[in-house]
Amino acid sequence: MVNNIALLTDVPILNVQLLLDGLLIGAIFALAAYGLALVWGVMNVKNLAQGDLVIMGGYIAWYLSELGVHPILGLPIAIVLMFAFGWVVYFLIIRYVIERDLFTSLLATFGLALVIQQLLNLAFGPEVQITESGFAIRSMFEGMVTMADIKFIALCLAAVLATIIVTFMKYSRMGQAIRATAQDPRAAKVMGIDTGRVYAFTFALNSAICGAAGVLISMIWIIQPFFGMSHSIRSFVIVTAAGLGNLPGVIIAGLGLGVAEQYAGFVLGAELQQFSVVALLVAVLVVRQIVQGRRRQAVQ
C-alpha cells in the first residue's frame, strides 16, 4: 500500500488516469442512485434490490448484443422492458410494504433481490459477461493515460437521460404529481391525485433508470448475476451522502464515489475495492448521525 501511494507521488500522471476513470464511471453510479432517491423520497421504500435491477438491465443489453443488436440501440429496449418489469413488481410486492415499517420494506426488497439473482443465474449462468461495444480505446500523454470511447459515450448518455428525467419531473403532470406526493401523500390524495398510480409509476421509472444504468455498466465493466449488492451499496452511499431530493448532491456524490473507488482499488488492491465502498457507507452514516445529534443539541 505504501509503495502504491509513493507511486502516485512519483508518477503524477497516474492521478489523471484515476480521476478520469472515476469521473466517467461515477456519472453512471449517480444515475442509478437518483432512481433510488426517487423511490426512497416518494414511497419511503429502501430498495435493497436496486443493484440487481441494474444488473438485470445489463443482462438485457448483453442478450440483445448476442442477437446482433448493438447495446446502445438496445438501450431504449432495456428501458421499456425494465419499466414494465418495475410496474409488475410494484403490484405484486411493493404496494404491500409502502405503509409498513422499515424492516418490512427491507425484507421484501431483499427477497426481491434474491429472486432476481437466481432468475438471472438460471437464465444466463453464473459466468461473468461483458457487452462488447466495439468502440476504440484512445491514449493520451504518450500512452500514459488511456480512455475508452465507450466510457465517454456512457457519460454523455447518462447526462442526456438525467436531463430528460429532470425535465419530465419538472414540467409533466405526472412529474408534478410525483413531487406533490413526495411532499405530502395525504394532501395529494385530497387534491385528487391517484397516489397508487403515482407510486406504481415511480417504482417503474426507477426500474427503467436502473435498466439504463445497467446497459451502460455492461459495456464498461463485467456483469454477473450476484454482482447486484455492490451496486446497491453504491447507490445507498450516494443517496445517504447527498440527501433525498438533492439532484446536484447526488451527482457530486456519485462522481466523488467513482473517484474514491478508483483510488481505493489502486492503493489497497482490487480485492479491497468493494470493502472501501462499504467503509464509505458506514462512515457516511456515522457522520450524519453526529451532525444530526449536534443539530438536536443546538435546538434544545
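Numbering follows the first chain given and starts at 1. C-alpha atoms forming the largest set that superposes within 1.5 Å between two forms make up the rigid core. Being a predicted model, the structure only gives us computed values, none of them experimental. First, how it differs from the form predicted in complex with the partner chain.
After superposing the rigid core, the C-alpha of Leu19 moves by less than 2 Å between these two forms.
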The other form holds:
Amino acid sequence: MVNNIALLTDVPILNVQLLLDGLLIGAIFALAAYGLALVWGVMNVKNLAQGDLVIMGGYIAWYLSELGVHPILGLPIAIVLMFAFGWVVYFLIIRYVIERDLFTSLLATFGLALVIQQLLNLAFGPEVQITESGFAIRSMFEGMVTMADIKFIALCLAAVLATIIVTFMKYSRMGQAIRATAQDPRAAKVMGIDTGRVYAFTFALNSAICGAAGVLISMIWIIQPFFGMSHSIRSFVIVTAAGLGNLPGVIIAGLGLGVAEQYAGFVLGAELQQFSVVALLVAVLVVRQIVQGRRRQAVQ
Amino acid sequence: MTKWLRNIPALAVAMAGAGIIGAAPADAKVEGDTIILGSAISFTGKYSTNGIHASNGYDLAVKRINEMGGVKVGGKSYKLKIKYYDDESTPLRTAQLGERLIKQDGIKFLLGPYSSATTTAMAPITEKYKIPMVEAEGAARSLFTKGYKYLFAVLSTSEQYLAPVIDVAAEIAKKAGKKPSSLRIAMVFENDPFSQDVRAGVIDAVKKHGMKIVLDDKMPRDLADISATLTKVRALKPDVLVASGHSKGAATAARQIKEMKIDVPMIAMTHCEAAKIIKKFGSSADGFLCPTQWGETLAYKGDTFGSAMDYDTLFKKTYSGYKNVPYQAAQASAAVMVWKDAFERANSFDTEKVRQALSETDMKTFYGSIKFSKAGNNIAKPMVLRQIQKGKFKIVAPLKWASAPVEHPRKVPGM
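I've shown you the form predicted alone. Could you give me the structure of the form predicted in complex with the partner chain?
Below is the whole assembly, all chains and molecules, this chain first.
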C-alpha cells in the first residue's frame, strides 16, 4: 500500500489517468443512480433490480451489434425497449408493492433481479460479452495517459440524456405530475392526477435510463448476466450519499464514487476496489447519523 | 368422485411402495448389457456453456465406444450409457444430485461435473460411499491434497496453467544474455480457488528462477474493471504480466490492455478461448500467451479416436456449430475412455477392483498420456502454451510440439 502511494507521488501523471477513468465511468454510475432516486423518491420503491436493468440494456446493445447495428445507434432502441419493459414490469409486479412496507418492495425487486438474471442467462448464455465502438484510443503525456474516445462520447451522451430528463421533469405535463405525486400522492390524486399512470411512467422512465446506462457500460466495461448486483450497489451508495431529489448531489456523488473506486483499486489493490464502495456507504450513513443527531440536539 | 377419493389412501400406499422399490439401490449400475455411468453436470446456470461442451464430449466417447463393440468384461460386451442430472451450476445442488445418483439410482461409477467448485462439492460424497469418479473438468489443486482415494482426474492441475510462461520468459532472457533473476513480474489473479492455484504455480516458478514480483493484485468475483491495476503496470514496466480470472478476467484484461495500450514484452492469461478474445478483440489480442489443456494440432494418438486431429474432425462432424473443439469436450471424452480401459483391466464391476484398475491406468489417448498419481491427478500430460499470432493460436511450448517460435517482445498493435 505504501509502495503504491509512493508510486503516485513519484509519477504524478498517473493521477490524471485515475481521475479521467474515474470521472468518465462515474458519469454513467450517476445516470443509473438518478433513475433509482426517481423511483425511490416518487414511488418509495427501493429497486434492487436497478443493476440488472442496466445489464439488460447492455445485452440489447450487444444483441443489436451482433446484427450489425452500431451500439451508439442501439442506444435509442434500447431506451425504447427498456421503457416498454419497465411499463410491463410495473403492471405485473411493482404496482402491487407500492403501498406495502419496505420489505415487500425489497423482496419483490430482488425477485425481479433474479428473474432478469436467469432470463438473460437463458437467452444469451453465461458468457462475458462486450460491444465494440471502434473509436480511436488517444495517448497523452508520452503514453503515460490513455483515453478511449468512447469514454468521452459516453460522458457526453450521459450529459445529454440527463439534460433531456431534467428539462422533461421541469416543463412537461407528465414531469410536473411526477413531481406533484412525489410531494404528496394523495393531494395529487385530489387534483385529478392519475397517480397510477404517473407511477407506471416513472418506473418505465427509470428502466429506460438504466437501459441507456447499460448500453454505455457495454462499450466500456464488460457485461454478463450476473453482473447486475454490483451496479445496484453503486446506485444505492450514490443515492444514499446524495439524498433523494438532489440531482446535483447525485452527479457529484456518482463522479466521486467513480474516482474513489479507481484510487482504492490503485492504492489498496483491485480486491478492495468494490469493498471501498460499500465502505463509503457505511461512512456516509455514520456521518449522516452524527450530523442529524447534532441537529436534533440543537432543536431540543 | 367419492369412490375415487376413497381410493386415495390405497393409491398413496401403492405409490410409496413403488417409490421404495424404485429407490432401492438395486444392481442399477449394470442393467442387462448396459453399464450406466452417472453425472451431475451444468446444463443451466453460469457454467452451462462449458457444461454442455463437457457433456457433448462424454456423449461422443460413449457413442464411439459403443459403435466399436463396447466394453468387454468377463467375455461379454457391454454398452455404455450416462444418466445425467442438471446441477444448475450450484455446488450445493451437485452434492445433492451426487447423493441421488448413488443412493436412489444405484449408480456405482461416476463422471465428474463441470468446474472445480462443483467437483469440490461432489468429491466428499463419492468418497463417503466409496464410489469411484473420473472427472475431467475440476483442475483445482486443492482437490488432490485431501487424500481422496476415489477421485481421478485426466486433466492437468491448475498450478501448471501459467507456470510454463515464467519458464519461457527465463529461457528468452538467457538467450538474450540476461539473467532470468533480473526479470520483474506483475500478476493479477481473481480471488477464487482456481485462480489462486494458478497464482501459486506462478509464484513457485518465479522463486525457482529468483525473479522479482513487482505487482500482485487480486480481482474480486464480479469486478469488470482492472484499469487501476493496469495504471500501476504502466508505471512499473514489468517484463511479464500474467492474469487469470476465468472468462470475465480474460475479457476485462484484454479489453483494458487494448484501451490503455499496455506495453509489456510478455502478457499471458488463462481462458483466452472461453472468452473468445480473438473474435472479440482481433489484432489487439496478438501476442498474448494462453495455456490450454489440449489442442487439435498436438501429436497425440490413441486407440478409440485415433489422433487429436481425427477427434477434432469427428467432433465437428457430430456436433454442428463448433468452429473449434473446446478442450473441455476433449478431456470429457478422455474420461469416458479411462472408464472403459479400467473396466476391461479389472474384468469386473466390483467398485473396489475397478478403483484399483483406475489407479493403475497408464494409457495413451488423443488427449495425451494418462497416468494417475496417488492423489488422483494426471501426471503424464503437460500443459500446452499457445500464443496468438496474427489472429491464430500457435503452439509455442513445450518445444517438441511447438508449431511456431514465441514472438517476443510483444508489439502493441497500433503503436
